[in-house]
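The chain below stands alone and is given as structure tokens, in the form predicted on its own.
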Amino acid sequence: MCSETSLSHKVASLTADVVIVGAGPAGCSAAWDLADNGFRVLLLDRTAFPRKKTCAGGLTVKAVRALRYSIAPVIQRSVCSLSVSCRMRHPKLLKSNAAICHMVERSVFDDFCLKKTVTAGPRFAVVKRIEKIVENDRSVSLDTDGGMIRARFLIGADGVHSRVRRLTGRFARFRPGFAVEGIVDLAPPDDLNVGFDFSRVAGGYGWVFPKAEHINVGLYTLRSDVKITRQDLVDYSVRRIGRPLPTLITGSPLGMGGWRYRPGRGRVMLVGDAAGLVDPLLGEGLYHAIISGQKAASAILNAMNNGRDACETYAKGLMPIQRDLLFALAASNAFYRLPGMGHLLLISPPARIALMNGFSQGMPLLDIFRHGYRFWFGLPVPAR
């Protein structure tokens, strides 16, 4: 377990250059970069680590490359192929010559990242509740159950239920998706591939992610009006895998709508799920969580060195992420409206070649769409 500090009610005041609420991948990515540049960073979370987190645990190549350190010790397997179907029919195996994603256990991964991060210098503390946030021209104050905390900047990395977002009113147009997952306590057979069964639920898919000694199975939808129950997951798992039934079933909203997030001006920034930066097409949030945390850190560094408004700089840094999200939104609207046609396009040779090569090279989906044709002709792909 990562060492922790609970803020005492006896502490009248704590100060830091930056307070980061949320010690997941987004918060840790920001904390690492800030500490590496000499900032005093206080990293807060509601619970000690390791802690349970609803997540399929598939890390894309681009997400792994974005991290500042190797996560080899927590990778359970690397995946070079995936099976895709539509409404549980016509499965097709897509293959790559290199890994397209890496399987991790999310609670183990998060704990590993936090331990790595605190070695770089940030202080980690458990705070159960933040009662009030006050921002002025010079600082941000947090009134917490452990006392008052003051900092020059605040980063909200506290996920889909972000307390920072609600208390500051920084992003009113946030919207949720939803996912339910469970664990099938079965050693995955060698022929079981990572799988996506599109339109198993409206506006989403079912997934099967083989891990080292069990199988992670789940259902995802980007639509807030679609309800997914425990029984839906059990039914999907039985049809897809068979027995035994999934256990440890949990559900969680996913933060979306981040293409509309505007940081404004000032000293408070939202990152990751708190800013709605989950990809609506595939429900991936880890890559944008990591990148947005780093962008927020860079904006604060720029503000301290050059006196520029951190939020305005952060807004510019978010533009590539928001372009990716807008493209994913358009793609999801088209794909899930006509999933049969979308599936046929997905498994066609041109799309297959572009996607699998692009994923293995760590390219965002928009870049694959723009430059995927280069893979057909063996042409070099420009760096982003």
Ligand SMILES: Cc1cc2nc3c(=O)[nH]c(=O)nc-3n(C[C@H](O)[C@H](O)[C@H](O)COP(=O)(O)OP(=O)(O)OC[C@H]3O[C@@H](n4cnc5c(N)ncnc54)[C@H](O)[C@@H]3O)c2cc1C
The other form holds:
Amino acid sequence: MCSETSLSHKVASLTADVVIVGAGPAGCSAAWDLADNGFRVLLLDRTAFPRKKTCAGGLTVKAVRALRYSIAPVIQRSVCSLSVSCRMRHPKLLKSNAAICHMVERSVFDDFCLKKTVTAGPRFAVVKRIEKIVENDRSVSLDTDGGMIRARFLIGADGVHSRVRRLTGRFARFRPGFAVEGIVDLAPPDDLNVGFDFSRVAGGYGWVFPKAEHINVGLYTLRSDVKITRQDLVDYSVRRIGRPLPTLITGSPLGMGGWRYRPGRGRVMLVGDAAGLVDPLLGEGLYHAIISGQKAASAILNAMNNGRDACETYAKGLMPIQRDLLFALAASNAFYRLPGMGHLLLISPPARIALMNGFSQGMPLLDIFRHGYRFWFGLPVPAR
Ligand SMILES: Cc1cc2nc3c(=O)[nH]c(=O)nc-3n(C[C@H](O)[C@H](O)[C@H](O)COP(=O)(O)OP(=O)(O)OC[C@H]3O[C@@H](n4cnc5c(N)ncnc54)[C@H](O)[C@@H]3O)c2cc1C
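Alternate state requested, the form predicted in complex with the ligand (shown: the form predicted on its own):
Expanding to the full complex; the earlier chain stays at the top.
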């Protein structure tokens, strides 16, 4: 485990090329790429690692591929099949020859990624509070409880409640989804598959994720007007798994609305949940967190080398992500309006062949929608 003293540096009046607020997957991905290109990076978090993070820890193949290093040591289970049902009825097992998803424990995964990232060069420091952010033509300064920090660029990777977003007013049309998860303290039986049940929650689903030593259960909705209670989760868990009851129940919003995020111009960029980049159909946020961090890093690299505005370059880099998000939004509007129909479509042979092959090959949803028929006909699938 990574102790704070071994990683953190005192902040008091620091300068850096880039300061990144938030050392989760988005922040670490940006920090890795920037440090790898020789930048002086200061990575801040409000807590020492390892720390608890409410998340089911399902990493898709595309997310694992996007990372710059192997995470094999922290993968608890690789998943080749999943069960989908509607109102707990008509469960169907969708199978793949290769893994479609990998299970991690978020606190362990995040700690691992931070340790890896720090070996690439960034300094890590804990700051409890950021009071003020001032941006001018040449730099950005942060007034923190640990002192003043000045950098040429600032990346806000501080998650769904992003302080950077609020202090800079960079993205007003942010909108949260919500999910509740719990831990069932039971070694998963061999026949328990990763499972999704639609219609359990309006605008979302219930999940069951078997891990190494326990089962993660949860309920997700993309709708901000739908309330999910602890009791809803307990009821779902009992119906789905039985006893023991789930413990360590926590809920958290998910960052959404990023299809409308416009970085503008200047020196401040938002990435990951801070920029609302969670996919509304599946509630998947890790992939976009990782690649948005990398795209922000690449935009800064471009700005330093070619003098282009980093935010404008970042806006271009975000376009494919935003297209995927808009597609996921349209798909979720259709799917969750008539989940019974959606479920029937999902389990139909053409759809399930496209999905399982597409997931195992690390394709984004929009690409699966466009090219998935090729799996059905045995045709080659173009790379994005
Ligand atoms: C219940 C639940 C289940 C989920 N399951 C999945 C899943 O299975 N698969 C998936 O892909 N996605 C899942 N998600 C979404 C996923 O967790 C997020 O999309 C992902 O964590 C976003 O990464 P991030 O780096 O942007 O933010 P985070 O992981 O939230 O990291 C933000 C970091 O910023 C730090 N921070 C916050 N505020 C400050 C501050 N003021 N100053 C300094 N540091 C600060 C935090 O301590 C944290 O370390 C789930 C979400 C929830 C709520």
